[in-house]
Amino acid sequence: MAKAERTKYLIIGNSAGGIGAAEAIRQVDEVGTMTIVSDEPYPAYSRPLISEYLAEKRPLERMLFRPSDFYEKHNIQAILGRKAEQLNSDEHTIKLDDGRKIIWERLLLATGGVPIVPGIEGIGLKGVFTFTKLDDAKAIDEFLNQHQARKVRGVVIGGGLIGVSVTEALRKREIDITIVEMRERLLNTILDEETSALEAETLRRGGVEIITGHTVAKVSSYLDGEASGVTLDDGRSLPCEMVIVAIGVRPRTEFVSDTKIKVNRGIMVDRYMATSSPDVYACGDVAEAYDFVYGENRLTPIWPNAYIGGRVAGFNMAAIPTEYRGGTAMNSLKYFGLDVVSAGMVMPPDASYEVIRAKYGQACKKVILKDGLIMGMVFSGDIEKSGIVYNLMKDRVKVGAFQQALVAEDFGLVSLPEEIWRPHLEIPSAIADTSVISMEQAEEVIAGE
């Protein structure tokens, strides 16, 4: 058996959280050995851009999260295309799928999530795909290229972010798409009813058929084993040659199932991104971290939170005590040309919350408050000043004295008392505002931090 490798810092995961941690560590420790392991064979790339790859063949070089020489420049051993299979947190070791063993001093689990795939009949047929990573986009692209001679129709199972994202990409390639969503409306976890209806109307104008309140019960096939259609739970049949499973993702926690690391829905971490096991940290989609709106640990699987959580974990791994201020659900969308921003709560859970809203033509602004604090927001159409509202929410600023101004058509910094905007909104880093710009712009901000 080959001799075990040793490293001071081991990072499992090569996306936003893992890269954030690596950069933070190198700010403090320039010489400590560091290893990043990823089951994908690519250098760090932006997963949100896989829809651009599918829509317009965006090359990998234009999807990279960091330059191609990132690992060499930061003295990082990158083990790509290999899966970490076995963790022994007591012995500080992991085993890879090629048999290699790595002994680590401090470990970060940034393993992300895996697609939820229902156990329905025919789900394993040719022409059935998921859509969470670059290889998924490549597989769909290859399928479409192979079937150029005939009209391809697609069914997307799930009307959340993944489903709407892949739908837009496929419509740009002139594929007829039907979305089947089991709940009564699209994007139901991140939008309120009014904005969800607006999104649905926008998609329909873009040529998308939408079926809500139903599920796919079966995927049918021809004799050659390729998908030929789906059957819904009410017996309806939809002919199609391609099915995209976009129900959502779940935290990738199997890796720690035989350890003492505490897991709820995701890996539990404290305000320093530390797990229940000494020297083991977690961040990103796999971690349940502090949500400043709800005041408790929750899953918030979004790119900016993963990066910031990774940085906090990295500093702590390098023995610089750093507290995670907390994140919350936040999304910036522009599907089929409609700008939408949402953050925190999008629907008040009970009557103790106050909702203020205003509509100006095609623009709508909604803010949810409790005890003078902003608990959530949904802006559509006009999102230019949504970053100000988000920062007020993030910084837990009491806004009761000027709350109606938050949804005014001419709202801006001048709408706030000077003692509010000067200390809270003159922020040297734009990282905190990544929720209110496009994902690609967010990555550019992070890259230039």
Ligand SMILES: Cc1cc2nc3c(=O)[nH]c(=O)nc-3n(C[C@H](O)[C@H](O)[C@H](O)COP(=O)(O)OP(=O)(O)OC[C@H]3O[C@@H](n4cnc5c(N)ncnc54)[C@H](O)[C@@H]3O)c2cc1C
Contents of the next structure:
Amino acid sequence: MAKAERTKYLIIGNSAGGIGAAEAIRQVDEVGTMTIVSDEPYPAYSRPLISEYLAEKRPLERMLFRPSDFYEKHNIQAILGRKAEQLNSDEHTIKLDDGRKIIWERLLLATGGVPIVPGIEGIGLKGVFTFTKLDDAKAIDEFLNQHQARKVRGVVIGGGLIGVSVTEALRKREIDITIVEMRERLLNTILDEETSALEAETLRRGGVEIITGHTVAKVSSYLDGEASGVTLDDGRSLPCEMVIVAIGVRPRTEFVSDTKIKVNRGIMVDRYMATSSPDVYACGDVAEAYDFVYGENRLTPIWPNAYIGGRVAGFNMAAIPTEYRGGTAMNSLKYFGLDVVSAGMVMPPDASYEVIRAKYGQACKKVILKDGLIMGMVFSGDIEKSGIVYNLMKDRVKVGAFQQALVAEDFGLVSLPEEIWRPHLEIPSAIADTSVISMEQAEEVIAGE
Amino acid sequence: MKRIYIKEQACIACHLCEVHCQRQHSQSKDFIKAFKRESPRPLPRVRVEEKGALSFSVRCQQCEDAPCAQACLTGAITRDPISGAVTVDEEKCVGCWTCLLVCPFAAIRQDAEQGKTVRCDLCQGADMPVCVVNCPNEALIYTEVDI
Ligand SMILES: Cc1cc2nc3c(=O)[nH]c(=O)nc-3n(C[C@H](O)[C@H](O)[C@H](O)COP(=O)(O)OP(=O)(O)OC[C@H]3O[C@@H](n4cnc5c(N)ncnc54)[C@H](O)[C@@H]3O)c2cc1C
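With the form predicted alone done, generate the form predicted together with the ligand in the same format.
Time for the whole complex; same chain goes first.
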């Protein structure tokens, strides 16, 4: 067997979380050896852009998350297209699927998620796909290219973020799509009822059929192993050539199941992104990290949280103690041209929460509050000022005294108490004096007092 | 690095910063064309906010931690290694608007026509950005402050 390799920093997962960590480590340690392993054979790419690949064949070069010389420039060994299989956290070793053994000092698990696939009849047929990685998008693209002559109909199982993303991409390729969502409404974990309905209306206008309150009971086939339709739980059948399974993603924890590393729904981490096992860190979709809205650890499977959590993990791996401020679920959507942002709790869990809402033409702003703190927000149609509200939520600012302004049409920084904006926008006063003097004709500046 | 700061008391809400910014970021560099004829229509990257007697202009503050860059899904937002300015690679920006949602100043604008974000670029290395140069009451200061 080959001799074991040694590396100071080993990162499993070459995506948002892994790259965040690698960059943070290199910011503070330029020489420590670093290895990134991924079973995907590509340099880090923006996962959300697989929709653009499918819709318009966006080339990989324009999907890359970092320039192509990233690994070389940062002196990182990238082992791509190889799976990490056996982890021994006591010995500080892992084994890859080609038998290679790596001895590490600090390990990051940024292994993301795997699509949940229901064990229904016909799920293994040709024409059934998932949609979480570039190879999935490539497989669907190839399938469509083979069917060029015939009209392809698709059924998307699941009306969440991934289901709607793939739907939009496929509509751009003029595929007829029916979404089958088990719950009563689309995007139900990230949107309130009103905005869900607006999304559904927008999708329907974009030519999408939507069936809610039902699931797919089986995928049927009339000819040699190819999908030719689905049957719903009420017995209805929908003919189709293609089925996309998008019912959700779960943390990819299989790798740690034989270890002592604590796993709840995801790998549990503290505010330093450290797992229960010494020298092992986790971040991103696989980890349950601090959510500043809920005040507890949760899965928040979104790209920015993976990247930022990765950075925090990286600093800590490089022995620079850094606390994770926390993240929360947060999404920006633009399906079929409708701009929507949401963050935090989108539905008030009980009557102790207050919802303020305002509508202006096509735009709607909604903020969810509890005890003067912002707990969630959903804006549609007019999202340009949403960042101000998001940051008030993130900074846990008491907004009770001016909360109604948050949903006003002309809301801006100017609507907030000046101690919120002045220190950031104005020059610190000591320096302001000198720089005014250094400017010509400073005396003529007549302030409108 | 150098940033543009406001002097709120000196702002007279004349919006000239917006006007000059829009011209500066036009193809023609001509006021009338920039406002009336150009397509795609150039957008000002600064916004004047007003409430009663209070007014000031807002633009990208070049945040130290650049939350927009940390949230960027595509890697389009980076800090220029030389100027230090937060910069958007238009080739990589897909207009997903995630940066908008995390910007504490709402300083990022949507160029809906082009499906990309636009923001203050400090007039791309100019000695003085046009908003600062053309502010009639010197309500804007372009300077380096250690923070
Ligand atoms: C279609 C789609 C659209 C999305 N849109 C958005 C959006 O608009 N906004 C947003 O914020 N988020 C979006 N997301 C979610 C976002 O992509 C994820 O939150 C993000 O990718 C998580 O990053 P990560 O680093 O934790 O894991 P991942 O990106 O999942 O990367 C993990 C990597 O580790 C590899 N890996 C796992 N286990 C092993 C192993 N044992 N050995 C070797 N390699 C391994 C995986 O193959 C993968 O390459 C979208 C996701 C999809 C699929």
